[in-house]
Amino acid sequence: MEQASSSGRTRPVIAIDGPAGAGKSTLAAHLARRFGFLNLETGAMYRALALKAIESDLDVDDAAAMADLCRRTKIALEPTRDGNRVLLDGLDVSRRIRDADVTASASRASVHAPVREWMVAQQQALGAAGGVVMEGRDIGTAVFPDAEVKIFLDAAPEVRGNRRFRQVASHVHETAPVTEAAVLDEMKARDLRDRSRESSPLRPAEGAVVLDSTAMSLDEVLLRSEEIVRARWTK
């Protein structure tokens, strides 16, 4: 029989924050797997959005605009073996939103209020019921703050941005290349962004473990989470 939490769930929420390129994605595919709960991307969501804005020829640093596009936005998420479907209004768009005009894009337009609380709402609805591991950036602090197992994923600069150079890479297409520089400049802005936006900046969450994958090989970032969520939570 499973514990269940003072949040009344019966299976737990395992909250994975930290900044771009730490491996969140990737450790979030890993442990709903290995525990069977579902692995909800909730940087797809904020993606999709800047996808619609890039599409609506509207300006992602327009506050206002941005607010007024999610209320006329529908995104959702479909966990498959190979990763989540992500539909924008009824549209798969999994693999446009992982080229890098929407994800700079994306991170200019997270920094807004209204948007983070609209995409706060969504999030929560998605989660409610437990048995999930959802990675962002304030899943801990904002979105589940009562959530059973909250770890906090970092490396440095340096080996995040190599991480995602070799992401996006894959990705972009042979006529919009791009270097490791050029990622790691993106990303030290990125960071800056999260870290110092008024809604739910960047931050371990209270009673978040934090995980610096620096040092760490890939196999042991998986092996210490698995330790991390087996302490928090027990069946």
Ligand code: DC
Second form
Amino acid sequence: MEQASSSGRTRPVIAIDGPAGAGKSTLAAHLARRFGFLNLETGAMYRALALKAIESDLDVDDAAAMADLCRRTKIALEPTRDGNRVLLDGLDVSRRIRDADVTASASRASVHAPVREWMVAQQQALGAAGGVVMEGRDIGTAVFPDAEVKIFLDAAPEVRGNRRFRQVASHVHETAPVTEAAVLDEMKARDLRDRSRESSPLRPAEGAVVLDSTAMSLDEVLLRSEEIVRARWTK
Ligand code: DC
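How about the form predicted together with this ligand, since we already have the form predicted alone?
Next comes the full complex, and the chain you just saw is listed first.
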């Protein structure tokens, strides 16, 4: 018999937050498979909105225009075995949203409070029943402050930059050549924006276990995280 936690859910919400390149997606996908939960990547929603702004020739720095865009936009996340399929107004944009122009615009779009409120409300609805691993920047602080399990995954900027570079380099859809230094610079700029924005800045949530993966192997991170889940949530 499964027990309801203080949140009233019988299945947990596992919140994974942290900066870009820390390994959140790999960890979230692993935990979702391991425990049979849905894996929801909230960054993909910010990316999809930014893509729509680009395609509509809208200024992503214009808070009012972005708030208005939210009201005219439908974003769906479909968890699959290989990550999330992302539908923007019904169209599959899963690959396009990984391009560099969308990455940069998503970071800028995500500073606006009305955009964040819109995203948070949808993400709360998606995870309300529990049984989800939700990954992003503000899951433990704003989306599910009552999450049964909270992990803040971090790593030194150089390590994250290198991981991100290898990801970008293997992304065949990208046309322009990229250098590791450029990826690191862009990532640091995004980090700074994520950590210093007024509306839910990136920071470890109250009660989060902070995992610094700088000197950890992937297996160590996965095993340690499984232990954290088991310690915080018992069926
Ligand atoms: O995780 P990602 O790189 O796909 O996220 C894209 C951008 O969206 C990133 O710059 C920060 C923002 N984001 C956010 O502000 N809150 C989230 N929960 C997820 C992503």
